[in-house]
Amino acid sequence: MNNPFSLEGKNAWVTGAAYGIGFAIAKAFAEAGAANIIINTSNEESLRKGLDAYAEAGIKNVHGYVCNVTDEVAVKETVEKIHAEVGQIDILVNNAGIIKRIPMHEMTRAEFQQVIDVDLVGPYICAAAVVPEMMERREGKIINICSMMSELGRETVSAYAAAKGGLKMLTRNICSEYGEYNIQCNAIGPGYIATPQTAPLREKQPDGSRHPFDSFICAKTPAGRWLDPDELGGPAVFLASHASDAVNGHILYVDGGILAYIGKQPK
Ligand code: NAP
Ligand code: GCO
């Protein structure tokens, strides 16, 4: 019997999988046997880094591409590029993803819309510009990468959070839209991982002591720390294989507990 798990011959796009957890899952992705891997990010110096990454990891078949996801004709034209230069795009993981921390009433309009633009719109975008060629072909993966905030809110983060709720219910829409045509649409929703992204929340504090969001984290967490993106490959892994065939619409949460834990007693 075949590994349902196995992602050979498969050929991967991970949107922003220059670091942090785009690189973790395509990392993960190689290691199941993915025949190529196509990353992309916003700047050329990004990408540089991001090949230059994948190459010291030993991981080979890394194509990359300049490319914003909030730009649909970059990305059409990105996807006929990989076409011409790759193959097919048998499995989107939409990555690609900012964060402002800003209360909402202080918040300008134009820093709402670009965390809109960039979390909710480009997966739209590079889902819409990839659907196609996976309904000819009658088979497909998209796996778009929600939060916390796609189930909860907090303080400074209204734009992510309508951005990753949004996302949930995209997820859910491309799975009831195109689930006909065999392609599964899926959710990850990370819990708090120890990226780029979430270094702000973790940086010491003047005197030394720990970030108060650092400790905060740490006791809604079970297990009392922060993920690693290493963490996320195996459930990516899983939503990009046939071992996930049968699994469409799902949000996976990979949050170490957080949503099923009140949180820990303050001493
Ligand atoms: P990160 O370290 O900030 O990396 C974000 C990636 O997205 C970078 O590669 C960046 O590439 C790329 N990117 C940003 N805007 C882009 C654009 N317009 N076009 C193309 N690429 C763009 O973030 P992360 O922590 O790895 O997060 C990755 C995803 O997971 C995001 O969607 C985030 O919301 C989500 N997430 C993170 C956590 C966490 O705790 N870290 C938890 C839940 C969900 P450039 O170098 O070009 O900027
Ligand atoms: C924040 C964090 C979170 C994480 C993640 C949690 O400011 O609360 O950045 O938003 O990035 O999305 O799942």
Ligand code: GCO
Given for the second form:
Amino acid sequence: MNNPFSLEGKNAWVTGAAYGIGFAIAKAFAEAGAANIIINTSNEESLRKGLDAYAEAGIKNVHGYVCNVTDEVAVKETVEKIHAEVGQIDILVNNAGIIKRIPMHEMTRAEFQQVIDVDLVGPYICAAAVVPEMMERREGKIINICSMMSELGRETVSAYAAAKGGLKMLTRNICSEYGEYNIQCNAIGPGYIATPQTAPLREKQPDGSRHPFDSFICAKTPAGRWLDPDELGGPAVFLASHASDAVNGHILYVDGGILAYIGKQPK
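What I would like now is the form predicted on its own, since the data block earlier showed the form predicted in complex with this ligand; can you produce it?
Left out here are the partners and the other molecules; the chain alone remains.
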């Protein structure tokens, strides 16, 4: 093994990777030599925009599918299409996810259930769909995108925290159940990432001051800043490559040190 971090010849499916964290991870896989990048989104418009973004970035051999990860039948059909049109799935990254910031006592059951379905049931459905073929080959990598909310709670994210906590344990259970088949299932727990979705939380206020949440996050992070999506690329390549063959059931928190830090003392 000349380069244990190489993904040469590997096919990687990254769910919900039209932009943001998923795009950054897929880009890192391509740079590490992955033969094919497979993405899916829930509708044609987002898929088209995503494929355009990959083309603009010069990333080749990208295959896109419309597939809702909460639809078990659609996921199985998509996996069959991938096998027929691209080849085996060597790496699965369960990246697709949503969050609803609603106080628990104001959240409806349907809103709570939607978050659970996308953030926890979706990864289960996708992992269950790819595992049989990985078992036959006795090789495979599954990476779940957890969160600091797999370990911590905060106001208004009860459904998200419940889902991500469950995803942490699903990660460990996939490791326990399929490790004997040389399948490694690990997770990445991103910290606060500078994406278009978080941009409003980082904008200057009308008086020129920082957004209160921006100040809060930077004070809670030893790195003193929001993280860049590309900083998740290296950890993802590690967990997708032979370099991590002895790592299983692990949640790698890429958070700039938040979980290790009590925060700055107020001045």
